[in-house]
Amino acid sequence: MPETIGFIGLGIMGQPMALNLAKAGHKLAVYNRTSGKTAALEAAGARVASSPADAVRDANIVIIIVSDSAAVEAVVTGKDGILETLRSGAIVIDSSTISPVVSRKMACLAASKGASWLDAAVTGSKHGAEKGELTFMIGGDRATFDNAMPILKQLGKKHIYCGLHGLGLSAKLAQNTIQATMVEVFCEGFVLATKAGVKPEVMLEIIQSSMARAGITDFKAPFIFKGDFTPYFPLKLMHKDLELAAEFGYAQGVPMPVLGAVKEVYMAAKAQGKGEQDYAAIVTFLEELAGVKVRT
């Protein structure tokens, strides 16, 4: 059944997600801080809104996917933010990766307007968003989760309910800690092997024949070998997520020594100007230090 949807954030993930909803026949109003990113949605029949408040004015479903906690707070509570026009009974699905504490605060503010809030962090990168095959990690009221499923199913292939508000984001930060660390240590190992004289394709065959094999490195290896760091997920956003995970770990009293080291590698690569590239570009930071390139 077609819904009236306000969609805020048309970046690498948001634009293909919104396009999938437009193609499914929903009545869409979209807002993006940079107006140039709205052209594809307008061509698909969406109304381009002048502000977040304008985007959600008539919406039963609101979807937000922006860069960080500050951006979510601005979209919700800032001038012309969604709280000005959010309808009672609306469901807000926030797929931004932000602080669980901030997300819980936003859930309370939405509740003050009679609306429901889900933190619905995603994984699956740009290609998953384009294909409608994302995996969602969701926190919030279970009944709201069930009511949002018809829309969520048009955006993703797997929807994992994690518990109450903030727990979807808690799971996402843990997942990105693991994923970022796996890619970084994969790059360390391949730089070491290449420096010693082992060809990258030979090393990949060894890894894929061992217990060290992982889906994320199977996916990233061909791009690394070609030196293609077109962003599926920008390095600067992965670094932001690692910072959030470190803060959250501290708040939970969880020691995370490996995260601390990996986070600094991503920070150094970002400081070198690699932030807009895919986070697999972390290999180039290591290559430059070692004086070797992992290329086939």
Second form
2 protein chains.
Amino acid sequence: MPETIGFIGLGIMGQPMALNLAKAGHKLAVYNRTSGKTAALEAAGARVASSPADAVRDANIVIIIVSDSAAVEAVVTGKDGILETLRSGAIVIDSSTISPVVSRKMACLAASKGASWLDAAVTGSKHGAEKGELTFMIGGDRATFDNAMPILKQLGKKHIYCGLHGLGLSAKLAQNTIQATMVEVFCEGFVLATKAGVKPEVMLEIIQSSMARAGITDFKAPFIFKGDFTPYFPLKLMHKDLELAAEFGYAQGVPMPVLGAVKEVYMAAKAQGKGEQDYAAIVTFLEELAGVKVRT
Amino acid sequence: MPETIGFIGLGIMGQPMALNLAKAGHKLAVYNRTSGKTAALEAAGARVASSPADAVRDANIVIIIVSDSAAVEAVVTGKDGILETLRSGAIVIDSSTISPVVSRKMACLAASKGASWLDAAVTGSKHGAEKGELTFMIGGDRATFDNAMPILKQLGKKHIYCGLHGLGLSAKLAQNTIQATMVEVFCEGFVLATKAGVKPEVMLEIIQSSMARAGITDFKAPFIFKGDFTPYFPLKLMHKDLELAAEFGYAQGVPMPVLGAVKEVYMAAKAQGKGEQDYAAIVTFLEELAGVKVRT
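Other form of same protein, the form predicted together with another copy of the chain, not the form predicted on its own:
The next block holds the full complex; its first chain is the one shown before.
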């Protein structure tokens, strides 16, 4: 059944997600903070809204996917934010990776308008977004989860209900901590082996023959070997997620010693101007320190 | 063709490796520093030697798999060490994970007796050793590698030639750095998510649906969820490998910031008396700090 959808945030992930919904025949109004990203959506029949409030005024489904907690707060509670026009009975699906604590606050504000809120963080990068094959980690009321499922199914292939508000994000922060660390330490290992004289392709064969084989490093290795860091997921956003995870660990009294080191490495790489590249560019930070290149 | 093999080191890995060779019909002499581990080998027809020198006096193949650099040096250059009896033309296969620098020195000493040396570090844990399905990372002369292949094939399913002396070990240290970190950060992520309220089995489903899926964490997760830390690979040895990797990084001028954090976590867990448990027991160190248990 076609829905009336307000879609806010047309970045690397949001753009292909919104296009999938437009192609599926929904009535879309889209908004992006910086203009110039709406052309493809307009061509696909979406209305370009002038503000978040304008995007959601008729919507029974609202989808938000913006960069950080501050951006979500601005979209929701700022001037011309969605709280001004959000309809009672609407479902807000927030796929931004933000603080679980901020997300719970947004859920309360939505409830004050009679709307429901799901935190619905995604994994699968640009690639998964384009193919509609994202994995969603979802927190919120179970009934709202069930009601949102028809739309969620058009965006992803897997939808995991994690529990109450904020628990999708809690899972996502844990998952990104794991994934960011896997990529970073893969790069540390390859820089060490390469400097010793082991060819990267031989080292890769070893990893792929061992239990250290992982989906993310299988995917990133060819890009690392080519030095191609076109962003599937920008390093600056991975760094942001690591800071969120550390902040969340702090709030809950969970010491995370390795996360502590990993996030500083990503921050250092970002400080060197690598933030807009894919997060696999972390290898170049390590390469430059070691004076060796992991290239085939 | 049956070979005359001197086998030194009957630990978690050495015991099943030696048994596989005995079952394959080779003439085996075995030595272990602490006695009481030779019964199964004796029953399988092996001669129990009184010293490393005694174990290798007739051998054309020597296999060493002991715990650290000092143990290898003792076996090779100590009183009644193999240098006293090593035959010219023999091939020494050292599967211990030790310093690549120490290994190169051992290769030179073997050469002074007319023998060849391969560093042939393994991965695959007890499980792989029992099934003859280890992966070997091998450094040394290519011709020696080829000559040793019939024996190596009876111990493992994959044999990767990494280059000259020490490069098998270089690859192994990189591989274990990656693997130890993957397990540690998997545990950090699960402790964070569990404390927030996400069920461990839900978190596992998320990881397994994402690119963060890895062989080692798929293998360890059920043990972590049960709290079963029967050693496949003891935590104290993983810690030792991490210290070796860091030392090797230092020697080569390769900064390894995340390894630096990871090895301290393993050392702290070892200091708490967890060294004899499987290295997945790293989760209990993190659980105790956070006051939560990742159990299903």
